[in-house]
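Here's a solo chain for you in structure tokens, the form predicted on its own.
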Amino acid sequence: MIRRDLAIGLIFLACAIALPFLGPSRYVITQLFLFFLWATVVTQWNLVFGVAGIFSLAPMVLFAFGGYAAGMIGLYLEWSLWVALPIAGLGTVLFSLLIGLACLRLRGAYVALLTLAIAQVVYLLIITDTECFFMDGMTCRNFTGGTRGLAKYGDFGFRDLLGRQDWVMGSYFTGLALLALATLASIIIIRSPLGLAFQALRDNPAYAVSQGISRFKYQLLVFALSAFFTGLAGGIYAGHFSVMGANTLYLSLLLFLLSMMVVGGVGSVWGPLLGAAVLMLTDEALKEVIEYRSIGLGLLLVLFAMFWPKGIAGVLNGVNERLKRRFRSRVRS
């Protein structure tokens, strides 16, 4: 299974450092930016959600909190987005802790509204911080931006070192890098005893406790393991944008991700990746009606949960097994 997952890995990987040099505009390339943010994000969920089964709506705060951890420290410190990336990602694992931590003694929905509660509170402490933290010549700042968001903290150095037309081209191939890296980490967890650990939690947490397996040590360390990169994936976008707003913490995006995992198939390798594809290719082709946008979105998630709840994943396993009994029922006849 690892290797069959890593040669579909590495066919992705080579088709996608391959498309920049296809000529595809800028708007394409970071469309495909924004792509490998967001599977970013929903590959790491997926490992909580779909795999350890923990009703966590935590990946976008953790998200900002990668973002707005990086920004501050190329504002306040003046250090590189590069040293702070790296800081950012293992400050986002602290913070998961501690909500693993307080969704301990929680299960199901309950989890799923303190986290949500978690990250309408980081929203709201943004929106309104209105106190004066620095005078920046004659506009006063806040320390995490408000509602104009955190600026003028720099960026990871692309247009002086790519030219102002080829720039894109170095957030492109890092958040590329960063996903190939997140996908990997997610093949080894879900396809290691560790992986299997998570799942028998999720499916029989009574069971898999009197076999030894502690609640404790694996919620938080399933929490840990995809906050990094959920954490570096809110840096470099950060980074890209060179302002970072509360914009990330809406419900809107949050339920947009959500979708993706659904529509992809929860606690599949793949299903992130595929779910993510199909969401942000249907997004793209109803901006040019967008009072359709938001049903055509719902009804494609309604059709997915009502007749393919494995996703689209659990589609192609699905004709994948039916091949190979009819391949070997040809074979013995």
Partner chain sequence: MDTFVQILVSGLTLGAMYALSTIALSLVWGSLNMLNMAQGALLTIGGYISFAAITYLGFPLFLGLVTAAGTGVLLGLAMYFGIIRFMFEKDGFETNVIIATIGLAMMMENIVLKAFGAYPFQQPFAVDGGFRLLDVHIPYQNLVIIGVSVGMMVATAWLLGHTRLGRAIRATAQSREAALLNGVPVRRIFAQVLALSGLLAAVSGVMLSSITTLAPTMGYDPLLKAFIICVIAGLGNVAGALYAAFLLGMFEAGVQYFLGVRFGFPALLLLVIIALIWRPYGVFNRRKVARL
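Having seen the form predicted on its own, I'd like the form predicted in complex with the partner chain now, please.
Excluded here are partners and other molecules; the one chain stands alone.
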């Protein structure tokens, strides 16, 4: 299983490395860059929700935390964003451990609402931040940037390195590298004894506990690991756009990512990536009727939760199993 996954991953990786040399437009490159970031967040969210069974709605808080942390380190300490990025990632891990300690022993619905409330509190604290933290010339700037967002913390230096024309390539490959690492982590966790332990916990909690499997310890581990990649994604987002705002905490964005995970297939290795791709393409195709976007997303969530709770990956798996069985019975007869 793990070899097959790695092979699939390498094929995708090779295609993604070759693609920019076929001369796509800058718009396409930027959209693909965003795809890498969202797919990273969704694969990590899938580890938390689909594998460890924690219905957290915190991913975008962690993403925002990573972005703001990187930006603040760049702005207030004037360190390079390349140094700020790993620190932001580790900071996000610490932040996620705090959230985890508060909610990992709770039942599903409580986790969902508590993490949503945390996201809302962070959002409110940022947009109501009006106190002067420092003076930028004649204007007053807030600690978090407030409604205007955090800016002027520098970038990754791709403009100097690759020039005005090709600097987006720098972001593209940074995002790709992150997604590759995040996917590798996801494959390892799902196919490793850790993934099996979670499966055991799901299938037979009493037996698993008697085998000394501590649900809480493993959940915290997965929660923290996924926070690391999510925080990095936030940092890279901040570095690319040179401004970090509370719009990353909008509910609509969170639900867009939730749809990616649910439509793709909760709990599987490739489902979340597939879901991210499908939703971004659909979104692109429906640009003309953008006002119906949210209604369509909502409908998609309802339908998948009702009829295909395992997502496209689950449906494909079912078809595959059925074909195999039919093939086997034919061979036998």
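Computed from a prediction, not measured in an experiment: that's the story for all the values here. Numbering follows the first chain given and starts at 1.
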- Where the C-alphas switch from fitting one rigid part better to fitting the other, that's the hinge; pick which of Leu98, Glu288, Leu303, Ala109 sits there, comparing between these two forms. Glu288
